[in-house]
Structure formats: structure tokens, C-alpha cells
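Form predicted alone, single chain, as C-alpha cells, below.
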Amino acid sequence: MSRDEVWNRIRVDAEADAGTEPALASFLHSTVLSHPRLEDSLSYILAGKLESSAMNALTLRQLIDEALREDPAIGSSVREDLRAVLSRDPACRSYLVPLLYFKGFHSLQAYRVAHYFWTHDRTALALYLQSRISEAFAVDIHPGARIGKGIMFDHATSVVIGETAVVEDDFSMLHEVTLGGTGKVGGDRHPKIGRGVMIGAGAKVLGNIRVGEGAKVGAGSVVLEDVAPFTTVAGVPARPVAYPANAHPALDDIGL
């Protein structure tokens, strides 16, 4: 057995599913139990869903596991991704499920693909890989954005990050977030968001501020100033409402 107890339980599941489910074995197969790492399976599932006229399951694959052999980092990230769902999100009750059909984090993982291109001077192939993604799963993350690890992206359509956006670990949103620029300056022009921030379905996060470590953005709030650390904010424009209840609110039970 793998040393690697994320992927030991992911195949403990799917082994299990097949058995309960056989209309699903064929498709359990394919994409977790004939693959001997994590890694693997991940750039299985992920060409699947990015491949077009323009680009075979098979080439992408291919790049795929470029990015994820050049740069080991890309696989540590994706397993403390699956943590946070697992722990965050109480509708995900294995880490198989978020592998295999959340697409929030299958967007996550592609983006962290782009990204190796982009900061490898291949950035035409980054740049055509965040048109896909963003075709393929309604979220439009520029492969020049800095996003960290331990990261939740909770239904995740129509999220958009920009490409000065810094998010550091340990991370949630919900969908229709937006980490964007306000349109009237060039450069450094996105938000950075801190380590263990919450932000709430809806919130539009404008220009170059950041957002402390520990803050929480209410759902549907609009942001253009910076937000202090361990606070939370609501509102258009956001203003200080409330403290959250836990040092970093992004590692809550989210509840849906």
C-alpha cells in the first residue's frame, strides 16, 4: 500500500463505491483504481474535462503530468486542497468526492497547471489553458494570480481572479466572488487576501488592498478599501460589522 494516505483512502472509497454501485465501476475504474498515484488519476480526470477540437484528452494530459513531475509543490497543494473540502464543506464525506466532482477544486488544480506554465515562459499555453478552464467550469482564474495552499472553493461559478491577485493559504470562498481590479489603473491592480479569510457568495474585491489575515467579507459585499485583520465586513461599500468567531473563519464548517 502507498505511503500516501490521502490517495490510500480515496481508492478505499472508490473501491467501495464500485462494489455498491456497479453502473459506476467502469467509471471508477477509469479514473482512480487503474492508476497507481494521485497525480495520475488527477491529470486523467482533468484532461477529460479540458479536452476539445482544439487540444486531445491525450495532450493535455501530457502537460499535465509536465507540470505536476517538474513541480512536486503542485501535488502538496492539491492534497491540502482536498483537506480543506473535506473539512470545511459538510456536504463532501470523502476525499474521493471532491476529486471527482467538485469543480471547484478540479478548477483549482488546473489552474495551478496553467500557472507552472505561466511562470515558465509558456505563457501562450497558460493562457489558453485558463480559456478552457474557464469555459469548461465557469471560473476565470488568470495563471499569473499567487494562489496558496489549503484552498475552498465552495460551488465556485463565476468566480473570477485576476492576474495581480495574491491569495495565501488556508483560504474559502463561495461562487460568484470576484478578486478584481476597479478598471482604472494598470500594474499591480488586484486584492491580496490573507491567510485564513472567508469570503461570501457574491462579494466583488476591487483594486490593489488587501485583506487582513482572519477577515471575513459578507456575502454580496463590495470591498475597494483594505480590510483589517480579523474583522468582518459587509456591506456596498463594505464596512466593519462584527469580529469573527474564530481567529481564521475560512477553516469553519461553512454549513450549506
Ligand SMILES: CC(C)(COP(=O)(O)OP(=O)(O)OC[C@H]1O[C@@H](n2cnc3c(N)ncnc32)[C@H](O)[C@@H]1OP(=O)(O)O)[C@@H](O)C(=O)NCCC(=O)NCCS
Given for the second form:
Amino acid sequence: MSRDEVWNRIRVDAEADAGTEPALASFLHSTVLSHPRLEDSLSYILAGKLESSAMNALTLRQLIDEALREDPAIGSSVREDLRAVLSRDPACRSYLVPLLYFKGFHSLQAYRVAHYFWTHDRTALALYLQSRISEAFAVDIHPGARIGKGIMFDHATSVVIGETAVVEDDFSMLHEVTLGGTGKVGGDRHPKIGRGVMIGAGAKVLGNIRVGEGAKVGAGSVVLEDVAPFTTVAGVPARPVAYPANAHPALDDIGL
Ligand SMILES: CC(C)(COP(=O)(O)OP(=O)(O)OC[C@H]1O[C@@H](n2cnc3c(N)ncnc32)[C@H](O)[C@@H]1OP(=O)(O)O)[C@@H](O)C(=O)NCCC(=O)NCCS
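Output the structure of the form predicted together with the named molecule; the preceding block shows the form predicted alone.
Let us now look at the entire complex, which starts with that chain.
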């Protein structure tokens, strides 16, 4: 047993599933049980999802391994993101499930790899990865965006995050959320999202505005102005409607 609690639990669950469902045994062996570390399992899974006629899985795996090896903070964030999903998503009962199946988790980890290359003067490769992530997962995150740890993208289909967006730790967001520009200005043009924020499905947060720590954004809202910390906004355009009971609503079990 390693001292990595998240990885130990993933292996225990994979062994149990392989025992009770023989049809999945080979899949669980190749994705999880044959690997010594979570990082190795993750790079195998992501490379398989992102391979294409332009770049095979072996080459992708070497690149993903390189990013994970050179920046160990990515591995820490991966574990924090798995903890986030397990604690907040009532439909998720193990770390194994997001690792294998959740495209919100896959797209976020693949973005972390693309961001590594973006910040290490390999922007052409980072943009290639952004394009493949968008095709494979329907999640379009510019590799220049900065995203913290303890993040959950639930469902995640149609999420868009722009180049100059910044997302602090412990953030939760549903599908079809845009953190985008207004189309009216250049430069630093995307939202800044504080710690512990929760953004509901379909919300559009537009412009270089700040959503304060612990704020909640209702589903379907269009947010065009700063949101005060610890405030719930909703509607089109979004207006304050309530004050969250929890200081960091992203950490709530979102009960979906
Ligand atoms: C905003 C939200 C987080 C609730 O926050 P809350 O602090 O508990 O707020 P309340 O439910 O008390 O609602 C406060 C007011 O805002 C209104 N409101 C709530 N959500 C709204 C929304 N998305 N759009 C417009 N108005 C909304 C309520 O009707 C209520 O209005 P009232 O005071 O006139 O009665 C929740 O409604 C929401 O949108 N969650 C996102 C869930 C999601 O994305 N689900 C997708 C699952 S796949």
C-alpha cells in the first residue's frame, strides 16, 4: 500500500469492481490496476481520450507524463479535485468514478496539462491540446486561464472559460457556464471568480468583473456586474436575490 490515500481507495474500489463485474476487469486493469501511481493512471486515461489521427496515445502520454513530472502541483490539484467531487456530488460515491467517467474531471485535468505547456513557452502544443479537449469533452478552456484546486465541473458540457479568466480554489460549476468576454474590450477581459463560489447551470458571467468569495450565481443568469462576496445573484441581468447560508456554497453537497 502506498501512503497516497486517494490512490489506495481508487485501487481498492477498482479491484472490487473487477471482481464483481468480470466484463469490466480488463478495462479496470488497463486504466487503474496496472499502474503504480494515480499520475500514471490519469495520463493513460487522458491519452486514450485525447488521441487522434494527428497525435497518437503514446506521444500524448509522454507529454502528459512530462507535465505531471515537472509540475507536482498538478498531482496535488488532481487529488483535491477528486475530493471536491466526492464531497459535493451526491451522485458520486467513490474517487474511481470521476477518474474513469466524468468529463468535467477529465477536461479539467487535461486543461491543467495544457496550462503547464502554455506557461512553459510551448503555446502551439497548449493550443493543440485545447482544441482536442474541446472536441473530446465539449469543454473549451483557454490554456492561459488560471484555475485553482478543489474544483468541480459537474456535467460540464458546453463550459467555456476565456484566456484571462481567473478561478480561485474550491469552486463548483454546472454545465453550460461561460466565463467569457463581453466582446467589447480586449486585453484582460474575462471574469475573476473568488474562492468557494458556486455557479449554476447555463449562467453566463461576462467581462472583467469580480464574483466575490462565497457568492452563488443562479442557473440561467447573465452576470454583467461585480457580485459582492457571500451574495446570491440570479436573473437576466443578474441581481442580488439572497445571501447563502454557507460561507462557501461551492463546498455544499449541491444535491443535483
Ligand atoms: C440561485 C439558487 C442557487 C438558489 O439560491 P438561494 O440562495 O437558495 O435562493 P432562493 O432559492 O431562496 O431564491 C431567492 C429568490 O431568487 C429566485 N431565484 C432562484 N434561482 C433563480 C434563478 N436561477 N433565476 C432567477 N431567479 C431565481 C427565487 O425565485 C427567489 O425569488 P423570490 O425571493 O422572489 O421568491 C438556485 O435557485 C439555483 O439556481 N441553483 C443552481 C442549480 C443548478 O444549476 N442546477 C442544475 C442541475 S443539473
